[in-house]
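Single chain ahead, by itself, as structure tokens, in the form predicted alone.
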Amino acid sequence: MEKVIIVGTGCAGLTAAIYTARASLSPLVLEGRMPGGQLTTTTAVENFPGFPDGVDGPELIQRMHQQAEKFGARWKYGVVEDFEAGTPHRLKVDGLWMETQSIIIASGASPRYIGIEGEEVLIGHGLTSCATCDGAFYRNVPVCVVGGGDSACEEATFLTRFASEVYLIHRRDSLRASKIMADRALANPKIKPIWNSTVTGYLTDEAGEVSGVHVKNLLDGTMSELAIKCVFVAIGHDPNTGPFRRSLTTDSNGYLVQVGGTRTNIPGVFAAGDVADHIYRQAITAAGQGCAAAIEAERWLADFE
């Protein structure tokens, strides 16, 4: 019987591990298919407090891991396959059931990419899903955003602060975004829409960084090359909530619904970070929610006992 199991090892999960370990709860942290989460695909992080010169994403995750381990957190590699709420709660991990009094779900969300073969090796090398995270690295150079919804328009507008030009590539002839977001993006002289088109491939330089994209016009099938320094993909995220959806309340997109603080609809089960947050999706906000979930779990366990 565990007191607390933490699902996920991104900023939310590791911060929760630090706090619950310092509270002498000896948390068991489950590492899934992508230990460290999305931050491990980021080469440089410049907006996390305490690092004025920036820090590599994997290094930041490793430091958090060491800090949690120092205070007594324990680790197990395993993929959660099923969940049963009860007293105790049960998690099925790699075919085996585990019991715990409380759970902090910090399994994050996976950004959707275009699906081009070999795409994964370019993530962090001119291919990203976060303008807020990486936009400042591309000052005075052309970039492109793929997508046509509110997120794509918001990312494109944000990138105009840095990039010389922002090409907005969308497979239709009008944006799906809300009128106010679409009008704002299209009115910006730095944003140049490329309609009825899709990215079919990437061009790279000698260092393996993105230097351009192959663009296909979906109306006439013509191909062209577009010279840019970074591709920002804004076609959505998929929260990693599959095993929990049968028991926990989610919104229409599958994100866990927090019922005051980080609590879910099941007592003793808490959600932190991108698994519940589809608005900010930042390392520091995920860490803050991990802290909150740990404190709430600690207090819930005190009442439980």
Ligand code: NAP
Contents of the next structure:
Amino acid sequence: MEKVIIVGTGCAGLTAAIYTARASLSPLVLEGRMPGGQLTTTTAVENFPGFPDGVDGPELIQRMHQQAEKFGARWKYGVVEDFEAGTPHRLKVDGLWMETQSIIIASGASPRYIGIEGEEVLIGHGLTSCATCDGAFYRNVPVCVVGGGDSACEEATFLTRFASEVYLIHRRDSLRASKIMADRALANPKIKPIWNSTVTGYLTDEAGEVSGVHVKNLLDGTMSELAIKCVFVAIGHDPNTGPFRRSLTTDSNGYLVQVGGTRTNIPGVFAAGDVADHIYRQAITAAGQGCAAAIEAERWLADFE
Ligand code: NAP
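Output block for the form predicted in complex with the named molecule, input the form predicted alone:
Let's see the whole complex now, leading with the same chain.
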């Protein structure tokens, strides 16, 4: 019987691991298919407090991992397949059921990419899903954003601080985004919408960095090439909540609902980071929630015993 199982090893999960380990709870941390989470797909992280010269995403994760390990966190590679709420709670991990008094779910969200063959290798080389993380690397060069929702408009507007032009490539002729965000984006002279179009392929330079995209006009089928230095894909995220949806309350997009602090609707089950947050999605906010979830789990366990 575990006291606390932490699902996920991104910023939220690792911060929860540091705090619960320091509280002598000997947490068991489950590393899933993408150890380290979304930070492992970025290069320099310039907005995490305490690193004035920036820090590599994977290095930051590695340091958090070491810190948690130093205080006694334990690790297990495993993919959660099912969850049953109860006393104790049960998690099915790679076919085996495990029992635990409390769970901190920090399984994150996965950004959607377009689905073009081979695009995984371009992530971090001119293909990204995070303008806040990577926008500042593309100063005075053209970039494009793919999508038509609030994220796409927000990212495009943010990118105008750096890029010379921001092409907004959307598959329809109107934006799904809220009116205020759509109006703000379309009023920006640096944002140039390309309507009724999709990206069908990437062009790369000798260094393997993205140098352009193939664009297909969906109305007449014509193809064109657009020279840009980075593609920001903003076509939504999918929270990694599959095994929990049967028991835990989620919103209409599948994100876990926090009913107060980081508590979920099931006592002893806490949610932290992008698995429950579709608004901020930052490493530092995820870390903050991981800390809060650990403190709440510790208090809950004290009452439980
Ligand atoms: P979203 O609202 O689901 O929009 C996704 C966009 O991507 C849509 O325009 C969609 O096109 C397009 N798309 C989806 N799959 C595509 C594909 N395979 N190829 C090309 N385009 C594709 O996602 P989101 O913008 O990330 O927003 C998610 C939620 O977070 C929303 O509730 C949003 O309001 C919220 N959000 C809020 C803020 C804020 O308030 N500051 C900021 C960001 C997000 P169609 O329009 O044709 O479906």
